[in-house]
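One chain follows as structure tokens, the form predicted on its own.
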Amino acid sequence: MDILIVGGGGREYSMALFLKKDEAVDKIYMASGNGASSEFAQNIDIKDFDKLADFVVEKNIELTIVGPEAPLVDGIVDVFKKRGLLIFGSSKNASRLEGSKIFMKNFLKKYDIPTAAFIETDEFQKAEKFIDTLELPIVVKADGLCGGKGVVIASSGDEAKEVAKDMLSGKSFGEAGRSIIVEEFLDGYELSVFAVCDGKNYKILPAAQDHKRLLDGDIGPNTGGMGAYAPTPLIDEDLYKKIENLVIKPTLSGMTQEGCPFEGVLFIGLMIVGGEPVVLEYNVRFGDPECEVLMPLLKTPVSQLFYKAAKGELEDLDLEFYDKYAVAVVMASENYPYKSSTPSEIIVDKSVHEELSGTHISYAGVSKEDEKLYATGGRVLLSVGVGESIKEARDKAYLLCGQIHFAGKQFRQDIAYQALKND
């Protein structure tokens, strides 16, 4: 079959990379892809949903997979389904789970899904009053999409009030921050759990752990993610069952009751507090960089997972995973996440790279000029290692990092440290 992938970051590149190895896949199109994806996919520059649907009809593309959240929130799935086209992703209404933090928090409250105490407001005085009741630190979130950067953990009441005021005034995140969530801080450890859903059925993927902070030891500003690993030993069968029964099942049941059955990827950001799962947030797509460590673990052909989910046939799929581990290290540009950086040519020592079995590069913020790749984005690429243990996968990922060069490159040196701290 021919497949269209919407998006052009590391997540979408990783999907395409593993789909191209799939015997069921003939041709891959990417809208818009990146400078490296043109090696194995046809990049197309079409952003309008109706024109993109026209292209799918013209090329007889059998399945469209949506990677990023923005087109989902903007209703691409609804446009395609209205045309009778097969597409993997959540509807506009279902995508409110990510598109509006206020909708999400009220949904959690309505369906008794565990979450932190909170208020939603567009009034500073109300936020200020609630902040004064909370212990430190305090979490302040912009309601709308902010590219993964709309959450601030304030270390004092004054800082929380200043953050709230800046969001509500539009200074921090424009219209996305005109309404906010203020909530209690939860003390525990974070997990990323993904369920691929078809409206009725679901398949749970191995739990991953992301590293949001820029610097080693989880300090510095929040980013879109500086690395991830999966599966994590910080979860066992009992915790999986709790997540399934306390979170996934009531979420899917609740969305059906809301009139928007959930299809696509339900990404649950969890805080584990005293062995109990508490929902921090939902996303309606694969995480980035979590997707890059989940794709290599799939033993079942990737196309089958997406196709069966889009067709509503997940119940018939026997989903299998390799008994291995994957670690991805994000290599970012010099000034990330503060400002853009000067484009720099990427040099990879291919002779060494080819000897490192179980490794690959997932490209993200790159462009191509005269057959050379340039680092042009904040998160430039991911160095991925796969091994029989987390340590082996991590060591491979960092060996590969050493073979990749561009001016100003930066990356964390401690990805997967929580899983390996006793090694």
Ligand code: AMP
Second form
Amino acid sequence: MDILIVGGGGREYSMALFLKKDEAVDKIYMASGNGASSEFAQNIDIKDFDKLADFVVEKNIELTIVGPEAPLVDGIVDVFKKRGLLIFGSSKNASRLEGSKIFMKNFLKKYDIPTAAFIETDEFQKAEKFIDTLELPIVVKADGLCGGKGVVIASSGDEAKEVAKDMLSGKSFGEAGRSIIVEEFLDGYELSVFAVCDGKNYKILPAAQDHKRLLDGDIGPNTGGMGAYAPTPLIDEDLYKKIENLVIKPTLSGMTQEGCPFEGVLFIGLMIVGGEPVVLEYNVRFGDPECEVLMPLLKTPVSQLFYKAAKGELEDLDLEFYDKYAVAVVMASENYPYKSSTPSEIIVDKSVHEELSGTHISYAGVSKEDEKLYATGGRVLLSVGVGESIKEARDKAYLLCGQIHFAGKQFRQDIAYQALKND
Ligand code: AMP
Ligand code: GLY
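To complete the pair, please output the form predicted together with the named molecule; the form predicted on its own was given just before.
Next comes the full complex, this chain leading.
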């Protein structure tokens, strides 16, 4: 079958990379793809959903898979479904779980799913009053999509008020900040749990851990994610069961009651506080970099998972994973996450790289010119290692990092440290 992947980051590149190895897949199109995906997929530059649907009809593409949140929140799935096209992703209404933090928090409250105490408001006085009741630090979030940057953890009440004021006035995030959430800070460790859903059934994937802060030891500014690994030992059967019963099941039945049964990837960002799962946020797509560590672990052909989910046939799927671990280290450009950097050529010591079994690169912010690859985005690429243990996977990923060169490259040295601290 021919497949279209919407998106062009590391997440979509990794989906394409593993779909390419899948016998059931013939041709892969990517809209837009990136400078490296053009090596094995056809990149197309169509953004308008109707025009993209025209392209799918013209090329007889059987399945479309949507990677990023923006097209989902903007309703690509609804446009494709109206035209009878098979697409994997959440509807516009269901995507409110990610597109509006206020919808998400009210949903959590309504269906009694554990989450941090909060208020939502578009009035500064209300925010100020609630801030005065909270212990430090205090979390302030813009309602709309801000590319992962709309959450501020303020260390004083005055800072929280300042942040709230700047968001509400439109100064920080424009319209996306005109309404805000103020919430209590949760102290625990974070987990990313993914369930692939078809509106009726779901399959839970191995839990992953992301590293959101820029610097080693989880300090510095929040980023889109500097590395991930899966499966994580920070979860056991008991916690999986709690997450399934206290979070996943009520979320899916709640969405059905709201009239928008959930199809696509339900990504639950959890804080584990004293052994109990508390929902920080939902996303309606795979995490990036989490997707890059989940794709290599899938034993079931990737196309089957997406195809059956899009068809509403997940119940028939026996989803299998390799009994292995994957670690991905994000290599970012010099000025990430503050501002863009001067493009620089990427050189990979190919002779060594090819000899290393169980490693690969997932390209993200790259473009191609005269057959050369340039680092042009913030998160440039991911060095991925797969092994029999987290340590082996981590060591392979870092060995590969040492063979990838571009001016100003930066990456964390401690990905997976929480899982390895007793080793
Ligand atoms: P979000 O986009 O809501 O997931 O927030 C981004 C990041 O901010 C999360 O991954 C957490 O690291 C942190 N964060 C968000 N909300 C809280 C909270 N209530 N307590 C502690 N950390 C939080
Ligand atoms: N890795 C976090 C995210 O994709 O939102």
